[in-house]
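So this first bit is one chain, no partners, the form predicted on its own, shown in structure tokens.
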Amino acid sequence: MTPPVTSGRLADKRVVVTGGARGIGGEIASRFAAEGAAVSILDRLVDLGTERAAAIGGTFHEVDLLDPAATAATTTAAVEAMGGVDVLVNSAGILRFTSLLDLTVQDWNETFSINTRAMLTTMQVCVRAMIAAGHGGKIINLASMAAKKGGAGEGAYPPSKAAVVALTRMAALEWGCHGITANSLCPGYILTEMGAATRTQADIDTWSSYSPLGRLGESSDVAAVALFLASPDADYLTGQAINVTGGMVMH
């Protein structure tokens, strides 16, 4: 286990990260811990989540984001175990490729349950704790480039991520009076281990051509922006949907 860091941009901050076992969420958890934060990972991937938590000196809590009561209970347990929470990062999400004509009610409901509704549940738990502590806080919700520029065949994913952007803006409006900021990140094509089994080099070359920078993003690119949002440097930034797309989306 890595010993806790006592200095850094997030020293003494307590952070909850959903979907923190791997991918973007995992990179954010590791980056935040390296900057001094105490990190609690919430994920359904027990082995990967436990391994990452041990590696960064954090804690792991298994969670089923399809279950609202379980999500609330697990988030509450994570917050109580840390003695409070200063930053919430909602990174967990699912993408099921299908056409709108073939999209089932079950796929729609499950996508929105995990990608959007679960964020509301974790925010409600964490914001209550933030308000009670009286020290403000930071909310960072992972949306997607698809929220602004959805692709054909992505099913319920783009609508669910557009809802994340709207939900985050509502959070910024309602909780700003408590010193709580809320922002969403909209990553583009990011090279994560989750998609490695299906993408080809031809896919990578094609997708890279969509960016003026000529490359795809890494999880570290998104984690760097998340770190900025969690830090004091972003105290006056709220209600934004920030693109991390290498210029694939510019609005």
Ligand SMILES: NC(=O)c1ccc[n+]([C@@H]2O[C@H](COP(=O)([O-])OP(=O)(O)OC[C@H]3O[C@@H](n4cnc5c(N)ncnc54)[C@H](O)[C@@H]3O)[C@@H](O)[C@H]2O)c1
Given for the second form:
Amino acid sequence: MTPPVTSGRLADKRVVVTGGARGIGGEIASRFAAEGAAVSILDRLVDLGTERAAAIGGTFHEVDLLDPAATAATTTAAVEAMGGVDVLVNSAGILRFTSLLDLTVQDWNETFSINTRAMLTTMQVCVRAMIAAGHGGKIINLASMAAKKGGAGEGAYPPSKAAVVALTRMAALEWGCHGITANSLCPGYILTEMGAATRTQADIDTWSSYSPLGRLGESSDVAAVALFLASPDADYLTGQAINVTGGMVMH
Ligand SMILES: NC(=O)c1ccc[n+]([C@@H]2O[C@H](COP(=O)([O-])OP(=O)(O)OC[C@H]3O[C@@H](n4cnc5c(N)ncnc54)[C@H](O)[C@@H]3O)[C@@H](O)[C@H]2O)c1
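May I ask for the structure of the form predicted in complex with the ligand now, the form predicted on its own having been displayed?
Let us now look at the entire complex, which starts with that chain.
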């Protein structure tokens, strides 16, 4: 793939990216750093996170987002190390395949804890810092097209992502008066490690046919939209749940 044209659009911006060790969060961390941002990666994958942080001139902070206290402490440490935060990207997430009839309370709680509650914790830390600094900020939360259309066999994932959309709208409503925007991204099928263990070539061919563009998405497709949301071009855009689905979902 041709490397993106960079323009220094995020020069002087300090960014926290959860789930930035790999996948969509990893691509966002790399793309934002290439645009001039200082990037802190929060993840539980130490080797991949450390490697990516070193490659992009950022920092890595190990955390298990299942743990609320550790999440708050690690986010605080990352923000303090950068001297503040301008952009928060919540990309960490998990998908556990199970039918509703077999969905356990533990799976429900852990999925909501990582996919949704952890976002609340990182937002609380970062928004307090943004308000104290007094020059606004931007929040980008990874939801999913599953928030809008569900997903048979995807357990607690679709409801946790619908909650992300609602939580992000609340953030837009409550913090807009501080110049803080909050939007969620709703990707379709993106070729990452998520779901890779069970994904077959036949699945890829079938899912590709759902898009008018005839292909699945890449992490770079999502990172490009995240970059727009983090840039001044999106200053008047808040409370939205933006599809990045190659046209699979249009509402
Ligand atoms: N890949 C897709 O098709 C797709 C589609 C729609 C939405 N999304 C969403 O995009 C986001 C990124 O997904 P991805 O495809 O890059 O997945 P991925 O599995 O490649 O990356 C997820 C990252 O989150 C981190 N993470 C997970 N649980 C964690 C925990 N408890 N503590 C700390 N870090 C944790 C992982 O270590 C990993 O680095 C997720 O929120 C996902 O739900 C993905």
